[in-house]
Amino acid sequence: MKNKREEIIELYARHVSPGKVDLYRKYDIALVPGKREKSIIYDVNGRPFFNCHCNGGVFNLGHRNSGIIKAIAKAMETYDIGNHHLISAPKARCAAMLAETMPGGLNQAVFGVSGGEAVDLAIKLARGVTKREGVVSAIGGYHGHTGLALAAGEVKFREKFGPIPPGFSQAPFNDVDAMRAAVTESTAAVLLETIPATMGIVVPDRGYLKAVESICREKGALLIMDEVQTGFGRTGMMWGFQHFGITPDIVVAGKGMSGGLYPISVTVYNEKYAHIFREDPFVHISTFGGSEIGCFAAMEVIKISRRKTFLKKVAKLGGQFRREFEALKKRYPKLGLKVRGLGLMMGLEFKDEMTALFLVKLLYDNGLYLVYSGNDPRVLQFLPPLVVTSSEARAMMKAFDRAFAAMG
């Protein structure tokens, strides 16, 4: 007789994604979530796993955060999706809160449902403002699966779906000379993740983003920073770009903005470009973008994430985990571990892809859920909830130790 887990897996394979099921069955890591709370996912049979990936930062504040649930429940007494034709109080208040966290001038917000949708709008806006076509992004980066976002991403995500629109090009990340050569008088925007996750959690060199900002100013291109994963405190600052002393023209955010409970994203842009929507305010619309209920979830996320005490805790926990990983590196030198990242956005690079792949399975067997970086499978992405406790952190590191020992 099949158990509940197997029934769900078979149904999922039949109607949703047989390829995903084939992959997970191959390595015996098919996790079917049931109950979930704070830092833990329980599978449908009740087995607990620490969520050490958080769907790229969606669950920054843990699973089913009680404050966000209360904010949504209260909002549902009055509000619903809302109507994009009308003026919205929740959207206005949410946009104002976002503006308070941004550098001066970045105070205009257009809401969406997904990060990809927000990236699409950022590219449209840059092209509309500059009257140019070119978009330069980083080789190995990722910006979503919608049209323009997909065109700016890695080849493997788009090659099956036909040719991309004209105007898109890429340059190596962290290479100032290559970026200078790529940005021309026909470039509308440079689009970069502050810390490219799919590339393998690559932290930019100290002067790289500042140099890119200067190149954009010199050539008249706009600088778009994709903060979908680095935003809302993930790196120990509210926004990842704040570590590097730059002021983007446009910032894209999503994932953690939802609180893991209501999908919402945003494109924040400088007020000097507001004219693009003034003549025709309906030239860009999103029926479900900035759902009024979703805005209440986002406002609670902003309220929590911007607190100095909260951000200091994230930075402290990041330092604690880094020290623990460095100790494991010395204990298990044959794994070739290298640790990089900021705050609780960390990449664990191993000597080769096979080592990393085996460790995904061994960590799973020890109750830790992680994934590897799609464009660098040697790197495991370590993004635990920002609300992880000290005791949970210790339990996670003990599980890493067991997995590393088994690998050795």
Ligand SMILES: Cc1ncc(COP(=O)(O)O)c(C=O)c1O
Given for the second form:
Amino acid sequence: MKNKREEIIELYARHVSPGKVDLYRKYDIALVPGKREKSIIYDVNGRPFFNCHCNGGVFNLGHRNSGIIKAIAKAMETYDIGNHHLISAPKARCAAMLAETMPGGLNQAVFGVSGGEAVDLAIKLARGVTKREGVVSAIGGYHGHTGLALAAGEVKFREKFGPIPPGFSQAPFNDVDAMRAAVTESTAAVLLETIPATMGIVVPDRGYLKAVESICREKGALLIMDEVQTGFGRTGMMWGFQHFGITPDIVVAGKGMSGGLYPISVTVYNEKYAHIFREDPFVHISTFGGSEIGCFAAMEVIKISRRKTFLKKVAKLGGQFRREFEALKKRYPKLGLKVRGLGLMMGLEFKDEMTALFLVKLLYDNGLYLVYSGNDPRVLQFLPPLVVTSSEARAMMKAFDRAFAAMG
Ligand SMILES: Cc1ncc(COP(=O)(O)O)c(C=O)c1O
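Form predicted in complex with the named molecule, following the form predicted alone:
Zooming out: every chain and molecule, the one shown earlier first.
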């Protein structure tokens, strides 16, 4: 008789995604989550895995964080998704809390459901403000699979789906000269992830983002920072861009904003550009965007993740993990490991794609769930929950050690 796990996998293959099932079956890594709690996902058959990816930051505060569950449960007694035609107290309060975490002027918020939707709006806004159409993003970057976000991403994600809107171009990341050449008098915006994750967790060189900010100012283009993965404390600061001394015109956030319990995203923009929506407040709307219940989840997330003690702990843990990975690098030189990152957003680059792919499997066999970077599969993305405990961190590192030894 087929077990429950096999039944689910077959049903999923039949009705949702046969391709995904084929891929995971090929490597025998078909994880079907059942119960989940804090840092751990249990397979439906009860096998535990440390979540070392957190879906790019969605589970920053661990799975099913009790504070967020309470906030949502309480909100459910009075609220629902709200009505986007009306004035909303939860939206107003959540927007005000976000503004408190941002540098001067970034105090206007439009809520959405997903990161892609929030990026789309950021691009619309930049085009509306500048009356230009150009958008420059980074080669190998990722901003989502909706219309304008898709157009700013890699060709492989869009070539099957026909023409993209005009005006999009890409420049290599971390290359000031290339960015200077790409931004012209018709550029509406430069759109960058602070630390591009899908590119392979590439931390920008000191000075790069500052230089991009200056180029934008010179040319009259807006700077949009995509903080969908780097936001809400992941890098040891509330927002990743704060490490680099820049003030973007627009900031996009999602993923960790929901506590993994309710979808919500946001586009925060400078009050200088508020006239765009003042002229016609219905020129951009989203029925489910910024659901009032989602706002309560987000307010709890903001409250926790902006605390200095919390952020310090993230930075400290990041340093500890880094030292441990450096030690493993010495112990297993043949893997060609290079470690990079900020806070608890780390990239583990291996000598080649095959090594990284094998390691995904070996780590899985040792109870760690990790994924590789879609646009650079040599790099595994290590994003453990920001609330990981010391004993969990030790257990994770032991599992890495076992997997690296097996690879050897
Ligand atoms: C940096 C970045 N921006 C935008 C997105 C799109 O977010 P969503 O999948 O919620 O549309 C993602 C998703 O992985 C992302 O990593």
